[in-house]
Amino acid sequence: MNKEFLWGGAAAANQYEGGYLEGGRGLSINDVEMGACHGKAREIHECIHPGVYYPSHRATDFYHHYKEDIALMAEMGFRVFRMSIAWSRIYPNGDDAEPNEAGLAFYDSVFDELLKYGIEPMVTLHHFELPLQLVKKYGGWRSRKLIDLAVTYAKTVFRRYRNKVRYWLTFNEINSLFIAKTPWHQAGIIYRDDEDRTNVMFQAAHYQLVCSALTVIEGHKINPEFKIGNMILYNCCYAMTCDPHDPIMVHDKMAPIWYFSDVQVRGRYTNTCLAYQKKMNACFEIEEGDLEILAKGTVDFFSFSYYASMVEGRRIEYSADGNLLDGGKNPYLETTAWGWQIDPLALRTSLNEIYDRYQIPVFISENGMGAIDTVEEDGIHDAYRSEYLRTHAKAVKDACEIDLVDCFGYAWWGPVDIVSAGTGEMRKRYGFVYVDMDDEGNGTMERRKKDSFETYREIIDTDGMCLENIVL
């Protein structure tokens, strides 16, 4: 590993940015979600209810703290910061005739601040932040109309930031559309009683895949130097036993992952995709010209989130949840407080699986550990996070140096504490920087370094040389 490797972090506007009605921003789908902590069920409202706490409204207030936060990232030595643009900050309703200049100017300021410290921005265009008005007006990604609107939005920011942003991602965890309990976050869809859910899901997936391809095509027209990637939710899956049925079950478990990445990287619905469509009895419309668009709009690199591994097979007795994908509990692994299995070697395995399959550069766009942190008088001692970071960074180092995987960067999820996407709570913390805010949104927003801050600084400063003695 060398000085070209992009060590850094990642966050999403809906969990981090805040300022939900400032600077002309419109409402996004996450703005009507209340938190699920303290035993409450997560609720989605049709509008903002007075007196209800909506975690995304303030999030952890990057909107007002971005200079302070970026300075902390620079102190750790970040070379990349993956962030998202809130579509509704650029087009408040999603289909406005003209973009919101105040929103464009805000991101100009953020990119300028990053570049001042030599931090490369990597921008996700769609990170669970669909303008709410597009749900009310068109039904979310049920409608093909969203393709044109999303491409217009993409072209606007491509042109605006063509000299400031080089790396782009189209849809965050696009395959979560097939895995999540509801497609609200990914597609702004709440199923109706009178519709075939499978067909709606596959139709929305097709529209997003066409949109992703068109985004790549238009981006390369605007700046041929752009590097535009996908972003896949990836959990390494092992066969539970040597029962010959178990590898087939693993194959089936991975189908919702390969379905999207095959199209985005290979430019077509492969046999894996067609078999999955057949298995699910999916029926959806493909318009003339769509397949040509998919073939032309393939991504430049493969990015993915990795948090935990899973097992699959006929003899699974216990389940373990991890970032939407669930599977059997692995008796060889420890778990986090949220039941996510800690498996750094699976990150190395994942890098090999992905690179062997596609042979294009790979970027780890999310990896991290959610934990409850305790503030002591003498600091925040999160040795558990430092251990997780060291072992996973070592796995990346081994994949690059031993296996010769072309991996060009690693982004820790939530380097400054953010609200949880799944529950809206704060106690599930990822950051190297503590933010003084509780599950109800109370707190000063003061930033404080945790012990893991120095751990990551050392890893970046030595380009992983400090990890040499770690044996996985």
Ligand code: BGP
Second form
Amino acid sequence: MNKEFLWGGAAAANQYEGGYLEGGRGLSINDVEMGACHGKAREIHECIHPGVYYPSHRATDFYHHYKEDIALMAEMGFRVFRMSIAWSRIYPNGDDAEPNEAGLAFYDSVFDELLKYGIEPMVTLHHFELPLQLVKKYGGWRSRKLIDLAVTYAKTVFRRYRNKVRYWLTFNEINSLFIAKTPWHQAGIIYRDDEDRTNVMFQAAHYQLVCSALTVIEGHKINPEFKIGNMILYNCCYAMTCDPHDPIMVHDKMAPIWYFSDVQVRGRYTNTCLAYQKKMNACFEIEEGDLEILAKGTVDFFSFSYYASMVEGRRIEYSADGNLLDGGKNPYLETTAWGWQIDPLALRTSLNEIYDRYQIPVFISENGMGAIDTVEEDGIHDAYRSEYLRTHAKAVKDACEIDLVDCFGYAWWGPVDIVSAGTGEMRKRYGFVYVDMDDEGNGTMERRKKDSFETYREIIDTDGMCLENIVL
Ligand code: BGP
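Rather than the form predicted alone that you just supplied, could I have the structure of the form predicted together with the ligand?
Starting with the chain above, the whole complex follows.
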């Protein structure tokens, strides 16, 4: 792999940062969401209930540990760290007249620390986060008003960090709007019983797509050197059998994914998008000028999260869990403790599918394995995570070197342990660095290297050469 390949990691403010009321930050939608261990859905409250544990409040305290954590990332050789800015730290209510200087200064310090080690910051503007006031006042992304407010926020941080941050992402896993049962994380929306959910969903998707395009347009005006990408939750999907119906079913399964990336990359609602609107009987408003904005605001690169593959077909009997997206169980694959199917080759397939379709540079903005780690007297021996990392990194190497996919980086999800987005648990750990913290929020926050720390350090140090003998 070439020396410029951006090996690194990724995390989100609401799962990592903590410091929820420090430095003038306002309440965010995550701050009223309880953790829910053991498979239950996370509970969302209207306000903070005293005595209840809300994982985002402290998360794993990057706010106070960023220097230590970035030093550990640098020790592994990171060349990129993808992180998100909490909108509520910049505009505490979302629609304030002036930004919050203390919030801006915090991210200045974080970027300076990264740059000190030569680590490129990549910033997600919206990673499952918006100020809670915008839900109370406007109903979250149900309202067109959010486009202007989100663009104002984007312009503020673009201007402030124009010489520090080159890589930006608009919405994290934007297509999760169509997948999540409750689009709370993505859009601050809880469906009401008396409304047509499909129309609410398509309208919010349209607003976010217009916002994403305007963000790209404004970003390029502020600094033409900016590289601004999208971020799609992407699980490649196999046809269960060679029954000719199965590939059509696969196509249908992929349509809600392409729906977003087609607009963000090609700048229009393509036939795939229009067919999906028709199939879902969707009815939503497109204002005059919107389609021109979509056409102008296309992204510079495609980024995606990949955790598991899916299977679709007429004979599927059992379903498997996955990162929001699910599908049939694949008898050839093992799963994680959370039932996500482990499939490194599908990462190579995904890279090929994406690059074939769009022909723009690709970045893997999330990949990783959630597992329960045991702290032994002599360390944390997470051989399963090293194995997952090696095989997935090899798949990326093969995609670049054999298939000649233009992939320029790979970010491991949660290099320092963070709170799970899906469940709010701590025991579902992704990190190469262990954080002493439990599901109820107890712990010292002490950081300890796991065995996998050395695995990643070696991969980066050898530019992937140490993966040479792995055959997938
Ligand atoms: C993606 C999100 C992340 C992240 C990851 C793993 O959907 O972008 O925020 O958390 O999935 O999911 P989980 O934390 O539920 O294991």
